[in-house]
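Take a look at this one chain, the form predicted on its own, written out in structure tokens.
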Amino acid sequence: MPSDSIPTITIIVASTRSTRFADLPLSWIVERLGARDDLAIEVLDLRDNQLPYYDSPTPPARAPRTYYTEAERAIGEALDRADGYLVITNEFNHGYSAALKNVLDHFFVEFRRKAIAFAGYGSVGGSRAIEQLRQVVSELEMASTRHAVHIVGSQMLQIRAEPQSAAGIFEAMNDRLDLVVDDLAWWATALQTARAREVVAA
């Protein structure tokens, strides 16, 4: 992507459960980001794009963009198009989903030197899952933003019990989401420019 074009942010939906909560924040985030003119958005839903368990014969850092299945290729190319990522993550047993870890393990250069931010949900707003993810993405040479969106258990319970309350709960978090995405767009643009310079130099 040319350095003078707006960055593409891919929203990764981590939960693969049939009854997941993720669809509600996804709708809110897509609507909010879709109204901006400083970025483009795509959605990568891991429930609809599943990989086999990681068993590649060569680590992805040593075999860049080597895809062994069509599913790998489709996800890899979607990740490659992105300049940054916003991950909507659930929290299982103080951690994040196996599907998300599987995707992170399958790829390297597609993620490398790109920005990433998080929106978590769970009893403590997905904060423990997000802290683990920060460690993992640093190994992929990614830049994670300081701020994150946290949807806590009491908010989730209220939305489940009173679906009509969802709009108001998410609206109250608009400023937080904007802060996260402002940072993400800044880092995505800066790193997009730096990667473009590398390509020109090469």
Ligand SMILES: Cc1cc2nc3c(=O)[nH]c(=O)nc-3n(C[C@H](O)[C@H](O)[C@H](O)COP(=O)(O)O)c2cc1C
The other form holds:
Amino acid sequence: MPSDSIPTITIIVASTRSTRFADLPLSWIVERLGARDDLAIEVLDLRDNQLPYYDSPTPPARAPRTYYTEAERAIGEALDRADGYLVITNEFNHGYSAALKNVLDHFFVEFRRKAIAFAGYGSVGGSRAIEQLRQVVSELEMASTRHAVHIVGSQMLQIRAEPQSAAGIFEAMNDRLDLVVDDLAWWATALQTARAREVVAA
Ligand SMILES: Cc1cc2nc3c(=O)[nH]c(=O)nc-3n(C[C@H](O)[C@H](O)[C@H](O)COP(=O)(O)O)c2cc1C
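So that was the form predicted on its own. Now I'd like the form predicted together with the ligand, please.
Every chain and every other molecule in the complex is listed next, the one we just looked at coming first.
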């Protein structure tokens, strides 16, 4: 992608459950980001294209873009197109989903030197899962934003009890989402420029 084009932000949906809560924040985030003209969005839904557990003979850092299955290729190419990622993450036992870890382990250059931000939900807004993710993405040489979106347990309970309350609850968080995405777009653009300069120099 040329360095002067707007960054592509890929929204990754970590929950693969059929009755997941994730679809509610996903709709809000897609609508809010889709209204911006400073970035393009794609959605990578891990439920659509589930990877088998990692079973490759060579670590992805040493075998860039070597895909052994169609699922790996589809996800790898989607990750490659992105300049930054916004991960919508649930929290299981104070960690993030196994499906998301499996994706993080399958790829390296696709993620490397790109920006990443998080929107979490759970009793404490997915914050424990997000803090774990920050550690992991630093190994992939990614830049994670300082701020994150946190949808807390009381908000989830209210949305579950009164689904019509969801729009108002999310609307009240628009400023927070904008703050996170402004940061993400800044980093995505900066790193997009830096990566393009590297290609030209090579
Ligand atoms: C095995 C299991 C462990 C969970 N652990 C946590 C947890 O540590 N923190 C939390 O906030 N929610 C926890 N939850 C509740 C999930 O946040 C909740 O089920 C959420 O809706 C899952 O996301 P999803 O509906 O998008 O799949 C747990 C749920 C399950 C089934």
